[in-house]
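Take a look at this single chain in structure tokens; it is the form predicted alone.
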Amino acid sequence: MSESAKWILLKQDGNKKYQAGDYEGAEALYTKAIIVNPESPILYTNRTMARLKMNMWESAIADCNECLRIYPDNMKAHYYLGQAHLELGNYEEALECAQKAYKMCVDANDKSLSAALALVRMCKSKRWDELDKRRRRERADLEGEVLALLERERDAAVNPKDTDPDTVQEKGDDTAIRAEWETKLEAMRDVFEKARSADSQRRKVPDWAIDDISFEFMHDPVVTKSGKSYERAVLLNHLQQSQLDPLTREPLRPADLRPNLALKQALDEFLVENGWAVDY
């Protein structure tokens, strides 16, 4: 048996194991195939799939990087790399990989476009959650530091170390001073409380940001001949079922669509301060 036939047979056997749910067996067969042919990108992406199923995130990343060394424009490698980084909490890296996979799907009109978009949204959502938690922790730390500082200043004002008879407070002065500082402390607590309340207020997504087919927040809007914008992946899926404009019911083809760059910029700017909208 030739070397070429050997690794192809091992890959096919690995595929059968994978489809049967035997991911460990599949991973072993893909590894044997890689030993025979270490320059085949598909072997690395296939083994990556098995390793992702077994939660072998670091190994999956290594396989994706090796695949990209051989073939830098491998969409699947970027997609799986994004998945692995997402599981490890590397949200910036995950988003970068997911966006590369999405762009490749758009350029190639790949059927995986919807899956790539879903990964981009998930990465953005997880990244926002992490940033939001960090901001809340920093705000809580700041509140504690500010209040502690005010309390120390209050205590110093009520119980001054200066014992010069000319500066000793008269009886009752400390009560007035304490009351004044308590007012300042309460005012500062109120400032932080209002900030927390603002964070917890009902969040609203503007109508212009919502796709009228899926009713989800748009990520990559395209505009039709009628001037209406939709999410690219959602509209392309619609056109696979019906070659008609969802609004006007006139004939519409994928080639008729144009990126709505102004709307995309507005969406990206909205997400900077409202990352929760990704999950809308």
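Only a predicted model underlies this, so the values are computations on that prediction, with no experimental measurement involved. We call the rigid core whatever largest set of C-alpha positions still superposes within 1.5 Å between the two forms. Numbering follows the first chain given and starts at 1. What changes on going to the form predicted in complex with the partner chain:
Core-superposed comparison between the two forms: the C-alpha position of Lys76 differs by less than 2 Å. Relative to the superposed core, Arg154 undergoes a C-alpha shift of no less than 2 Å between the two forms.
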Second form
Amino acid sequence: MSESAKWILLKQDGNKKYQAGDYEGAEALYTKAIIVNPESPILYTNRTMARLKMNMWESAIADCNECLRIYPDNMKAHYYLGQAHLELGNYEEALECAQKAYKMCVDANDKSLSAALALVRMCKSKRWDELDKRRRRERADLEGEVLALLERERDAAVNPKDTDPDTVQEKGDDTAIRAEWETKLEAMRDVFEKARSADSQRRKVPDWAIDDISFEFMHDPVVTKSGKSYERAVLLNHLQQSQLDPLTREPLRPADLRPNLALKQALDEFLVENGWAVDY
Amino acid sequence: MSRSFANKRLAKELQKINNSLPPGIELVSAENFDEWTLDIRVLDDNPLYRGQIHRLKFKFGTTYPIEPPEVTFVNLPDRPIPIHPHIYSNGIICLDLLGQQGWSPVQNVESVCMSLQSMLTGNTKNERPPGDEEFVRGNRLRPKDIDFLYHDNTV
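What I would like now is the form predicted in complex with the partner chain, since the data block earlier showed the form predicted alone; can you produce it?
The next block holds the full complex; its first chain is the one shown before.
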């Protein structure tokens, strides 16, 4: 049997195992195939799929990188790499890979566009959650520190360290001082509380940011001849069903769509302050 | 597109509907993302529908909103099927908006209710579609599979 026939057979057997849910068996067969032919990108992306199923994130990343070394424009490798990085909590890397995969889908008119878009959203959302958690933790720490500082000041004011016999005797003033500090502390708590509720109140997505078909926050808006913008993946999906502008019902082909760069910029700017909106 | 696409969109519609609906439209039930019911009533003094409330049933497929929902009137003791030249007495509605051709994915539950509301408001004919009895007796098709002729755009 020729070398090429051999690795192709191994790959086919691997695919069968994979489809049957035997990821371990599939992974072993792809490995054998790679030993025969270490230069075929599809063997690496297939083995990545099996490894992702087995939660082997690190080795999945290694496979993707190997695949991209052979063939840098492999959409699937970028997509899986994004998935693996996401699982490992490497949100920046994950987002970068997802966006590459997304762009390749747009350029090649690939049917995985919706899946790539979902991955981009997921990455942005997780990255925001992480940032937001950190920010909240920092603010909570700050609140604790500031309040502790005030309490120390109060205690120092009530019980001066250099216990002067004169002041010790003046117990009557104690309550007034305490009350004064209690007011200050209360005011400080109030300031933090107000900041917290302002944070959650701000959570409103403007209508211009929402795609009118999926009702989701737009990521890659395209504009139709009527001037209305939609999420690219969603509108393309509609155009498969009916080649009509959703609003005007005039003929509309995928080639008529243009990216709406100004809206895209506005959406990105909105997300800087409101990252939670990405999976609103 | 998958079920989750439809569900996500419906979840957002439901959120909006729970916040506010136009006058004369009320949500009755939305227990899941397969079927919702709403009540509509005509707001003006049209004698054909005075004092009446009508029950609408929406059925959503996995392809919603790329494809239209199935919308029919339901006959209940206190919820009559409105009399209209485009509404059969079994509740099936002949409206191009609800057909494959007339539907657009920017339509939604609320906009469909409003269209039906205004379709009733503007009606003056106290009649069923031609061939109603025969259709109601003989029809075994789902509304979306019926090839309606949208010949008369004046009602």
